[in-house]
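Only one chain is given next, in structure tokens, and it is the form predicted alone.
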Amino acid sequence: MNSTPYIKLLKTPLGKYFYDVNKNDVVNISDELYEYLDTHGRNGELSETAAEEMEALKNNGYLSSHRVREIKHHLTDKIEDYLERKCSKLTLQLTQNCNFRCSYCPYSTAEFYTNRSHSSKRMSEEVAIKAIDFYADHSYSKQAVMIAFYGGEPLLEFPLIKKLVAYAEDVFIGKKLSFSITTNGSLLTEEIMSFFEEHNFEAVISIDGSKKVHDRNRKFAATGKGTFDTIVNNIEGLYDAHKDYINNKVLINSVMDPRLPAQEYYSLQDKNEMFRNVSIRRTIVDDFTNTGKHAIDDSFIEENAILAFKALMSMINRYPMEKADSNIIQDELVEKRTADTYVKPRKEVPDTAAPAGACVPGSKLFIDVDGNIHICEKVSETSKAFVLGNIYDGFDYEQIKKLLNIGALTAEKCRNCFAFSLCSICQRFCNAGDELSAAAKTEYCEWSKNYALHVFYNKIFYSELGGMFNKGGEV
């Protein structure tokens, strides 16, 4: 076993730190102790002051060399009981058809050959009802339940959605039932929006940013024309009658293509007043199933960094608030909350544990048009590795246990990794054909470590400048 302290050294222009994996905490230390830890004591003895500093840290449980002895998820031996009654969400793939052909969609082009493609396949009412019954049977310990509708474009099956909502409201009577839908927004009508509002729907609508960037990637299947005007006009026509609902229950999903100017993705709320109070989630285009990866241009990274810097400076009264992008300010506040949530002190890493990143397969049910159960909508539907069973025969628990314990694929690496508790490698990154692969998983280790470092440095940044935050103003 490794006898060195289970830590990751960190530094900024204002201070020296380490992240302690056992304690899940970032600690500010003296320059001398930092140097000592960095060189493993090879450069000489500590001064009396630094030695006392280290001793105090050790007395409080820091700088321990303790590592996980066995990589095993804590639910491994309880998974049957857990999934028997604690499934938290059901997502129904109502159709594999879509009226859009988006250039980055994993189903739209032959370029994305490792996943399914768009097709005319749709979920029958019989399969959908059976899926809802399956969810009801496996969620009886949950007071709050959610059913999500997914595609393709699920609003192509709106008549089916209405039947399923009525059925679910009957089945889950007495529970807090909510619905969600991911839609491209092109088929929204007064009838549909009123239905969403009446039946407690969260609606995720895809708009990528300005008309320029949106129309480049998101086009109608039938005509090849851009879709921005259709979506925005639909929402504008419904806004006055459904203002409170749109502001509180609609989320805009913006997929950022790194080949295009970053500023264009932050302009939607500035140019369209009705989106000022709507939440927007921005993500870089997901090219996991793409044989040719999207290169992130240096100018895109630099532009994002400048925008983020201006936002941060405005938050500490070093740049005019009105000149910073309010959307990015909100994103930065989310980053701060994320760091505070993920980095919370504890006693130590247990002897038996699994790295973070992998969800509990089956806890959120994704049911495809044929009734097969998958982990979620992001995994490859063509890989046998991610099929958890089906709604007729039930769960395949042996496969679920394998997926629950992807950390065991790279046990020694995981055991000594500083990002153990913040690992962001989920099951889909371990896919090689129909098998789970250690080599495939390892390809994403550096990416996961960089994310952990990002969280640590966010924690440090807000700690160092925490006393300077206010509402902003002139320099």
Given for the second form:
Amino acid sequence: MNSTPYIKLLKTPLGKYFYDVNKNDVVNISDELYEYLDTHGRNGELSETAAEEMEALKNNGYLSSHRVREIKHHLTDKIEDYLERKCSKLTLQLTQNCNFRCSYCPYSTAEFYTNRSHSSKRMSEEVAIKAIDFYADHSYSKQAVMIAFYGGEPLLEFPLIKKLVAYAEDVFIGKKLSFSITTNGSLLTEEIMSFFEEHNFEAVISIDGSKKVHDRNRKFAATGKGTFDTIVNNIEGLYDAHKDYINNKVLINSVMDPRLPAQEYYSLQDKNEMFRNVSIRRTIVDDFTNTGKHAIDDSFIEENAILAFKALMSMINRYPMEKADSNIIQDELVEKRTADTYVKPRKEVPDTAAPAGACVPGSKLFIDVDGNIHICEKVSETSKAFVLGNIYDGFDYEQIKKLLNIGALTAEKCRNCFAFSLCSICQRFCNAGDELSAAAKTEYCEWSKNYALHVFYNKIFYSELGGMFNKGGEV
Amino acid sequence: MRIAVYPFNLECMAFSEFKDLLDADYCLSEAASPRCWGFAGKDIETVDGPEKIKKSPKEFTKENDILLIPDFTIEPDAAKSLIKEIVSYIPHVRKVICCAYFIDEQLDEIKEACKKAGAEFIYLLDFSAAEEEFSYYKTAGINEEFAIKNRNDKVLKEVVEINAPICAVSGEWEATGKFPIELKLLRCLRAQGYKVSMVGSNFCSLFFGVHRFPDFMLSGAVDETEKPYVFSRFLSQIVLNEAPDIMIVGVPGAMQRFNDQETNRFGVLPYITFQAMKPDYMVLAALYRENGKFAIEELINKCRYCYGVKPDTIHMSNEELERSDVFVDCVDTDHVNIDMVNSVIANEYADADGLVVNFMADGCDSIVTERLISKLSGASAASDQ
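Requested next: the structure of the form predicted in complex with the partner chain (the form predicted alone having been shown above).
The next block holds the full complex; its first chain is the one shown before.
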């Protein structure tokens, strides 16, 4: 039994703090109490004031040594009922084919991944219809439902998409139905854009940044040439007729390769006025962020940090707002919201619980071309560990329970980890061939702990700055 | 009159389950519900015997008098496709009764379709007559001359005594099963020969020959502080007119706010209702909880602080608040398997002396009815002495 307080000590130039795992709260404390907790009281007794401070905290439930007794997800015994009515999203892999070969794409003969490959396999209409029916029968309690079209390149199957949208609109009567598509943008036409607009599609189009960095990684399969000009010309040609739609419902997805200059990823909006009002989501190639298998250039980190700093300064009128990247400002506001949402006081960690991070398998249905159900589009569909059943025979609940409880793979580590409630390790990080592996999972622990610390320090950062950011950037 | 229901939802199960209690003027004829709502294909009891719930009103085959649009909340975007289905069936009925909230534009579409088809349209969320109803009950039971003379006098601002025992049924949260509890109690008490009056918490009450919760209590046009006086007169009038042995009062709405965003209307309506009456027996329909001792204490305290009464029976529903990754309750609810509810009641609440029950379990309604009668008999015996 671990009798030490279940906390993580934190400090900034302005103050000393601890994050209390049981209370899920960050607390500002005196230097003396910090020192005492840091040394486990080895350097002598506390002064009367600091002792009172500690007593008051203990009386309010802080500094408790209580730990989770059993690592078990709270939905484990209720999962059948849950998935009967709470599936929130259906993603259809319409095809495994793509007209691009991107170096970081898991399906391509990739620099980073080798576990999936493009093929000419496509989803039949029968499988797609059955998948929609399956979703309709497992989302009774959801008022809003979403169907996502995914590939390969899903627009290679546009005639099928049209049929499926018509079918879904007929099935989901009395629900808020929306669609999304992840496309490389090379096949966009007036007909397709009008269809998206008419049927409430959210379109995610992949453009990495400048032509230089985009064409470095995103190439046509047939010619090996860069794809930037084709996509941008397509959007330019459609912009005037669909301006409002593009500004509000199109999201540009930018995948950053940290071996290339960061500035190049932020230049899309500078060079193309058309993209000024479009939302851009930037992510770094997974393998760089999570495992440390590929080192990120210091210059890449510095450049990003400077851009983030400028965005923060612009939010408190210390830097011209128009010179800061609006998407980074949005990212910073999201960071603040994340800290407020996840670091939120509670009574204590329950006796039986699982670390955060793992999603509920089956709540998002990723259906491959053959009708197998996978946990999400991010996992490899070649791994048996992530197959949750199929649309004909239903869910494999035993497998789902295993995936729901990846915390049990590393139970002892998890129940003493300060990042218990902010863990970011999801099922896909536990992949070792066709099995779930504690060793594979543990590789990501440091990354996950660093993320938790990042959230705690954000919480402190905004708290130390007082109410300056509370108006959502309008200071 | 034959009722066709669309879109059939959980609230409408009462028509099937309590078919025997329906007013002689009404019967359930057919029902349909969108496939993705989870009711299509399920069995219900209609006037013509057991039938399957259909997917669309287009599949209705019988001659029906009324199209009932039951109580549900839905976003306007989601309602669009439903309205199309509803409007397509309106030419086949003489009357449309709507308990659901729609935005004006969508409501107008239904009204227009009724007008074209020559069908009467009754909207139960139209509280335009609430002030008139309020004025009527404000002086109900008071000599008219006296009332006019004392219009502004203290006597109009008094909660009046209700001369019948009251069993209140209130809910901690929406959809915890208040209305079926009210109807189960009604059935059991009637079966024992008691004369029962009832004010139902659900709009569907009017089909069961019991009183609907009065419009003035739900209307924003009436001064909240005057509602308790007038509601007590409303109840008192029912007692005067019907002379019941017992009155069941179903209280609409949830008990408390959940957080700053999900306020449950701050529990104002049940609070006001409990200011108008002192129930002799109280059933609280609660959310599912596993931690027995703590849960009972919490629920009893909530009731005491919010309503000033202690629950005599707590019905543990199979609705549970969803939990976030950081173990904080979310406003959304999960359904729990009924077997799990029964098992938790048997194990975690075994020491509660029957306080916590699953009202929907076989025979539970009779047990609670016995407790109710026993408590009321004890009370009347004590007052006789």
